[in-house]
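In structure tokens, the next block holds one chain alone, the form predicted alone.
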Amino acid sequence: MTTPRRVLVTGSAGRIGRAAVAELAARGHSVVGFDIRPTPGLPADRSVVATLADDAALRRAMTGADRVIHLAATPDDARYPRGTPPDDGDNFLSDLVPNNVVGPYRVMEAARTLGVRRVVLASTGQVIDGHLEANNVPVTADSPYRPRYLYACTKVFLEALGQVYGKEHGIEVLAVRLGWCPRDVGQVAEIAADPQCQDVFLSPGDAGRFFAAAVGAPTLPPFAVVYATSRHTHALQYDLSDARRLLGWEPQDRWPEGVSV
């Protein structure tokens, strides 16, 4: 039996967020959402409307808390391949490092301060994209970083910063580095198109098993990396199996199920 935990998930607004909160309630945890919309599923008073530069609501909302899982960023780089000048702007400095370096940042200070016991980073394959352009797969989590971009690069950051605080300051850090789950119909068509994309697809049920495992998970190291992805269709991507040692999860979809946006 899993031990009811009061947990806090930022970003509980957002695709894999949902599914994490709903997953987490049926298995009886007192859930908090934060987020910069209501979190469906979620009464009021456990529903945060605010944005990660809210110091004052991010404490309030961790209160109480013996888990957070972090979700909300920033989902991706603006654009990506660059245009040419003028037309190649990024959002790097207006949105991925407000949202994606010093939001991390205050999420892992707060939980120090208020000493949550464990924290779960949403990372992404993005880090090590550049090991599946070139096939070199299954990528594990000791493989080097070959990040896609500039949201990658953040992602980096909070791996690192995870480190940091789980060496320091003794807290259970585990970084996912989480596969695909589209957010819209035209990710879903992108997708389909691909039969590498469908191997690094993330189901929302197999999402919010992934995060309840981690939740419930007895005992974790100070730091670890693992990636989720739902189960592949044509080769094996990422190496699922410091997932199923660490946290005893195991993916139970295949694309496309439970793909519907």
Ligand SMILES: NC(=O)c1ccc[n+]([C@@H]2O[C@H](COP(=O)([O-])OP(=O)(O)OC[C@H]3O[C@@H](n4cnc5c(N)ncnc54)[C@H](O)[C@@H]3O)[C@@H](O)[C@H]2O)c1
Second form
Amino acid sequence: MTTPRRVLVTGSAGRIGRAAVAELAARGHSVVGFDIRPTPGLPADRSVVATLADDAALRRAMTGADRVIHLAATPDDARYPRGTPPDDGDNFLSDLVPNNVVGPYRVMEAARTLGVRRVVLASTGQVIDGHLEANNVPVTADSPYRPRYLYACTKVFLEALGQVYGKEHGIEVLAVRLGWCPRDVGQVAEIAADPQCQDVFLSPGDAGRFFAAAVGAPTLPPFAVVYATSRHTHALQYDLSDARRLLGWEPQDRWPEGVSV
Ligand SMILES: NC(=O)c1ccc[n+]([C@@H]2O[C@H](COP(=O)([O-])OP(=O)(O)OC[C@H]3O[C@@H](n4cnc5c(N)ncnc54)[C@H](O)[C@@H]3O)[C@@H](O)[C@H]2O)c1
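Show the form predicted together with this ligand, please, the one above being the form predicted alone.
The complete assembly is shown below, putting the previous chain first.
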């Protein structure tokens, strides 16, 4: 039986956040959402509407949590805050640095000072994307970084940050390199058109079950990197054995099972 935990989920109103919140709540955990918009499926008193830049709001929301799932970020295809034309293709200075570099630092500092036991960080397969391009698969957790572009660089930083906090501050930090959980019908069409994308597809259901397993695992090492995708259709791209070994997690879906946006 799973021990009920108090879990703070940042980015809880997003594609993956909604799936994580639903699965955690179904398993009896006490979930607090933290997002710039209300989190579907959570009552107002559990759905904190605030930005990562608001340290006081973040600390209030995290107080009492023994697990944090940090998902809030600027994804590679979205801009937050949306505004004037980008500095470069990834809006590095205006979006990615404040949200994906400073944001995780604020989360880890809050976790450290509040005594949170475990933090799960949402990284991406894009940090090793060059191996997929070279068909050097399946990629493992210790394959050297081969980031796609600047969004992926921020996730390399995220993993390094997690490693430091795990090693120096006794927090269990799990960085998960997520596969592709599509956010809109355009992304679904892109996956449908490309066999390799189908092999890194991550269904919302498998994502939710992954985060529930990450919350429920009794102990974890100070720092670990794992991959999470649904089952492959053509060829295995990411090595899932560490997620299986550490968390007992096994994907259930295979493209296009469970796809929803
Ligand atoms: N979906 C994928 O295929 C995929 C793949 C790899 C990694 N990831 C990572 O997983 C995480 C979740 O991705 P997603 O697909 O659910 O993205 P999403 O855009 O659907 O959700 C992100 C959520 O974070 C919130 N958010 C953004 N900036 C915020 C801020 N400053 N303060 C508070 N909330 C903020 C947004 O409002 C949104 O609800 C991200 O870190 C992303 O980089 C996603």
